[in-house]
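Take a look at this single chain, the form predicted on its own, given in structure tokens.
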Amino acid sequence: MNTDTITAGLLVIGDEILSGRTKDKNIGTIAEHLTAIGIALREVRVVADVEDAIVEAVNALRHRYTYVFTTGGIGPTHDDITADAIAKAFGAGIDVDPRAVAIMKPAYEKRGIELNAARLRMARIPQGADLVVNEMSVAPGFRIGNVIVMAGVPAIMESMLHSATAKLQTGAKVRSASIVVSHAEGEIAELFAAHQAEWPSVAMGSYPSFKDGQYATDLVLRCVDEQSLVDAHRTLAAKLTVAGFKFLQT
């Protein structure tokens, strides 16, 4: 089993996210996918369509994590400035890429759509970048260094995500188990903290909820080693039982 930890940062780009006009649907999709393939998402940032802000965030994240994913700002309009900002972050030139045009032109012609100047903006790729396949709407994303640049539209982003991550290094997959108790966090906090101290290799978190007038807390355990996870889960359930806590799910 590969026990190396491969990490990622995510940069969400767009004024529409920060204004609330568009509700982000990509963070959860990306987090779930990366977890499933063995890449640990460590940080998410959201920045406006401002070149300096994008450059600053990309440079910070790409030196901190194995990979950086970006979403948004690679469309055909004037405010789609992500590609230019990424090029600036890497000190690379940028222009219409013949490889992208070769993909886009026949697909657009088949649909009777003109590949005009605005649409050619989506073919502008930083020098030295590889293309990321987009099976949904054709116009590609790209990867330069450890930065993978994807569209913001969820269906298109997901197509690019699967294409890009198929070629990435992955690490140990994190497994999880949970116990749900019909008690508030404050009631189980001391016992749960003590259990965490006994199992430092198993990450533990508590997530409260309130439904139909009843408190509940989901105790989630995560670990790359399955046996440690099983043992930590079993012993936690035993301690909760002895202490008289009621279970909603084990």
The other form holds:
There are 2 protein chains.
Amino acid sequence: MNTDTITAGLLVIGDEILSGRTKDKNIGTIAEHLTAIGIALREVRVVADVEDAIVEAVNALRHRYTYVFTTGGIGPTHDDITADAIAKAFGAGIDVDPRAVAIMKPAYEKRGIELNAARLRMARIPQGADLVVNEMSVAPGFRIGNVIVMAGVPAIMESMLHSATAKLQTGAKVRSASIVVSHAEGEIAELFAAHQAEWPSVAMGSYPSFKDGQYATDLVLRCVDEQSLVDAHRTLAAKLTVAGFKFLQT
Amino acid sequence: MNTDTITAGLLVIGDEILSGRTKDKNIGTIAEHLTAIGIALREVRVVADVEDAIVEAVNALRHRYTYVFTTGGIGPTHDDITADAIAKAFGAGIDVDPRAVAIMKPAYEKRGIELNAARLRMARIPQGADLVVNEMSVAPGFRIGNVIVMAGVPAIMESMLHSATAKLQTGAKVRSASIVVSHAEGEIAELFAAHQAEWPSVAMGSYPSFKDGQYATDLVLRCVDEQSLVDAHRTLAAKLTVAGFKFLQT
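Output the structure of the form predicted together with a further copy of the same chain; the preceding block shows the form predicted on its own.
Complete assembly follows, chain above in first position.
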């Protein structure tokens, strides 16, 4: 079993998320993907399309986590300032990159899209960065140091995330198991806390819901060690049964 | 016109968001609400249910913005550590608060819910805090200094957000207007950048989409001054028309 802990921070860049006009979907997608491949997402930040805010956040996160992923702000319009801000954060130069042009030019010709000055902005890549392939709209993302810079449009972000994944170091996968009981959190809290105390290596959380007049609580167990997870899950189910709690799902 | 800028940070607390298991809905709701009442959301952070992470983030945000809103981690189970972490961040004591018990006891009796030790955890409120009323599940949130602490369950969070709003100082409302054109971003970028340069007081952003084989770009203008917004919107529409761009929506 791989027991290394590989960590990540995520930086979502965009005025439209902070104004509430666009509802972010990338946080959930990236969180799920990183969990699945064995990278622990430890922190997310959302900042505006403001250079100082981007520079400060990316510098805070890149020194703290194995990887930093960013989304948003790499399109062709004047408000797309992420690439320049990332270059500034690294003290790196930035210019139109021939490798990006070499990818974009033939693909745009084929699609009948003009590679004008605005679109060439999308070929601006910080010095020392590697390109991250985008199979949707072609203009690439990039990786510089431990920072992976991706688009904000969900389908394009996903294409870049999958391209970048092959070169990521991954660690211990956190497995999870859950039991849903038809009781409010306040009823199972004592039993659940005692179970957590018995299994310190298994992280336990409870998530309440209330639907159709029915309380339910989802008890979630998370652990990198499969056997501990199975044992902690089985013994929790047994304790709940003995105490007379009813299950909705196990 | 109110021209004060009132700012906010938002701290989302919860392992389940970082694992991807739960998809956050509160960021969008809070962002939209704050924009509507004239508070500028400047930054969002998501951290795990880890005391040090919560303390560090809340202290960073509360010194930087007029208000900080937090969601998550104030339920009755062992993984709900937000109230204690907030007390620690403020160097305040924390204990079961008679004001909270006075609200919870009769409501729970009426609903046939036992006010057991676990549920009394939800009455733990930092010293010096005011309660934030929760009309859904009764157990209150609280406000200490400029920090408003709310539940993570969206319906309960919304009830608390609306309770807390009456006592918030609000400032200039950012108005917005948009034009959707049936063209890719790269085609309108030059015209749009020139228009932004003419109207520095109006923040302009563009948001691309691609549906049913059709490119579209949503050009969004945001400004606290209604007249500037109207004029910038009208003149942008005129320029786009002259240049032969097609509108999907204006």
